[in-house]
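Single chain ahead, by itself, as structure tokens, in the form predicted alone.
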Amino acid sequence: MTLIMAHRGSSGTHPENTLPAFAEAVRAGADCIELDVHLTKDKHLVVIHDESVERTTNGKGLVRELTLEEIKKLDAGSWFAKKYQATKISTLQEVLNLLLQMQYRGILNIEIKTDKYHYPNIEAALSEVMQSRDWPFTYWYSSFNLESLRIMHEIEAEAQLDLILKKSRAKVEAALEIDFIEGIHPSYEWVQENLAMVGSYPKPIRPWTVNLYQSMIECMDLNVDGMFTDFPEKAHRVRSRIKR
């Protein structure tokens, strides 16, 4: 069965990487919820996709040059729809608290956002939070940055680690050779261009970002292990239809 993986939460229907998007992903029955983690100037783990706050807030500047207090003053929802104007950038802990409150029992995929800037010691900070207690859900780490995954493997040897890529043949080959890489998260375009490899690749493949009905059907027909989508509820309807 192809896992339905809510990309930045239900980001097609709610502002991405925010509590409303994650709450909707839980409600929609996502098998997995994906989020992105950065470090603030004062070393707090916050959930946002970009290195800067411009695209998804009313603020300016790089996450690594802003304090948590400064970031918490920003409106992280109005860009998506006016009714979300009170929405804030969340800390990772706030998202974890929400998942606990909603009794989420799926998988949390934490993307370590170090592909453009490698935050010093972000892996240790992240592992400290995730190993601070037992969670009712499973969690994985993923990153475009192979060095981040190496560091995380040294810190948390048993953690599941997945390598993200667009179309890189070198990364696809590296993932095969490196024992601690559990699977790959390639772009959907890579899947379309490598249909023969999808059926024979010995590690799990979970493409991003699969939003169209036909693309979802194709991924499920190919029996990929999971697919990242901005529309988890739509993906559930497609999967139910295929099962019937």
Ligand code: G3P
Given for the second form:
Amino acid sequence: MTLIMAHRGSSGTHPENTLPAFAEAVRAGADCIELDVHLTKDKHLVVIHDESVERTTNGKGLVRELTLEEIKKLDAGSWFAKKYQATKISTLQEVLNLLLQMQYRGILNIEIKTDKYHYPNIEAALSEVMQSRDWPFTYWYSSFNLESLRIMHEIEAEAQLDLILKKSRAKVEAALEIDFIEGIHPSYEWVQENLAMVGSYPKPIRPWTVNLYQSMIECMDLNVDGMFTDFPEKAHRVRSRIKR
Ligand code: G3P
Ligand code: MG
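Can you swap the form predicted alone for the form predicted together with the named molecule?
First the chain shown before, then all remaining chains and molecules of the complex.
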């Protein structure tokens, strides 16, 4: 079965990587929820996609140059729709609390966003939070940055680690050779251009970002292990139709 993985939460219907988007992903029955983590200037793990706050808030500047207090003053919802103006950037802990409150039992895919800037010790900070207790859901780590996964493997040998790539053939091959890489998260374009390899690749493949009906159907026909989508509710409709 192709897992439905809510990309940045239900980011097609709610402001990406925010509590409303994650709550909606849980409500929609996503099998997996993906989020992106960065480190603030004062070393707090926060959930946002970009290195800068500009695109998804009313603020300016880089996450690594802002304190959590400064980040918490920003409006992370209005850019998407006015009714989300009270929405803030969340810490990872706040998202974990929401998932606990909502009794989420799926998978949490934490993307370590170190491909443009490698926050020193972000892996250790992340692992400390995730290993601080048992969770009623499963969690996986992924990254575009193989070095982050290598560091994470040293810290948390049992953790599931997936390598993200756009179309890099070198990464597709590296993932095959490195034992601690469980699977690959390539772009959907890579899947379309490498159909033969998709059928024979021995590790799980979970493409992003799959938003159109036709693309969802193709992923399910190819029986890829998962698909990241901004529209988990829609993906559920497609999957139940295919099952019938
Ligand atoms: O993990 C899949 C996907 O999230 C990778 O791309 O840029 O949306 O984080 P991006
Ligand atoms: Mg991501």
